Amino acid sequence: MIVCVAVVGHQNNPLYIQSFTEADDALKLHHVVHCSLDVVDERVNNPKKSGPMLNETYLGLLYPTENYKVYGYLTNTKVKFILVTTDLDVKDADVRNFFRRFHAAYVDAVSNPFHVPGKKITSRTFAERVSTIVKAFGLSSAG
């Protein structure tokens, strides 16, 4: 079960966060996705560590911690995706069709004229079309 999605800008700032969890878990889960960000630096700035990435922008599992398991996406203008799941058998091919999904919308999001490049998105559209792809995430993991 996905409990939170994110987009932090190339300065690490975060555009958007959404949890799925109650209310007490949302600052914990933050405090996750901020501490995956030096996982993300360190794997784009030391590709020979972390193994063959010429063009790969799905960076998988960042680390995985006793609740939960991070993965990272990044895109070619360096926007970073997080992902925060408590399923510990999660396929890689369905956290890479999350993310192929999630870019999709968010392409979508910053192509609107009226945002603003580098500040938080707020779009309610975005913000369902996220809900949406998380409900299908959970329903293509459990079968």
The other form holds:
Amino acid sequence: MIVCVAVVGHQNNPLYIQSFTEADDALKLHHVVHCSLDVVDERVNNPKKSGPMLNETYLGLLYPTENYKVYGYLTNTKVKFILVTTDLDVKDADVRNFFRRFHAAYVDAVSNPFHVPGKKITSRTFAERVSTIVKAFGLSSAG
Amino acid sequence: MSRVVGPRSGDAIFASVERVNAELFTLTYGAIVRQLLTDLEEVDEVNKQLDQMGYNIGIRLIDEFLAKSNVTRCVDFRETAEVIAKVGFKMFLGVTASVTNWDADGTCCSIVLEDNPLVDFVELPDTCQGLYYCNILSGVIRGALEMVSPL
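What would you give as the form predicted together with the partner chain, now that the form predicted alone is on the page?
Time for the whole complex; same chain goes first.
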């Protein structure tokens, strides 16, 4: 089950954080997201020379902690998407699919002329789309 | 015998004109509105400016419209509204509008765009709730009709 998604700007400023569970402490999730940013920076600065791996956008499993798994995705504009989930058996393809749809929703939100780049995303449509994508992810991995 | 050319449908004209990327168009219009808001700050002022800009476009656009579409003179206001919605919008924006909400006199109606390319991705923030984002369209219609009105 997805616990939290976050969008972080290129200066590591948070643009959007949404948690999908009331059980866990919101602050703890923010902390988890923040720690994962360090891992992202490390991966970005030391790219693994593993042959023709040109797809630098999807960063994969960043690090497992306690009962969470954290996945990362980097866009060309250095905006990072962080996904925190409690699922134990998450298929890689599912996460990639999730990030692709999330990226599409993000692009639409940013195309709004009233959105200021660098400020928080306040679009209600974006929040709704993210909820839909998260629900779809939950259904696909449970089935 | 000279050939008489009948009025062309909106689809046919739209297919024959040069096109521009829809996203570029949407983003450009969004940038215009944003800049107007920054410069003028008042929502009413921005509405007036958009209307004025549309008016200036409309008085020029009407000639192109008449030249390309070959419509005959409209008999009454109902026909005018239909032509605007079906031929005009189709020709320039590529979308078809519908005319509804006729009042008792037949002097007032609503032209509804189901799928407006100007407003893709746009969400009005709470600070601009009185903004008529597409007011340029009403200006265009006003300008165009003024040039062909019999008065």
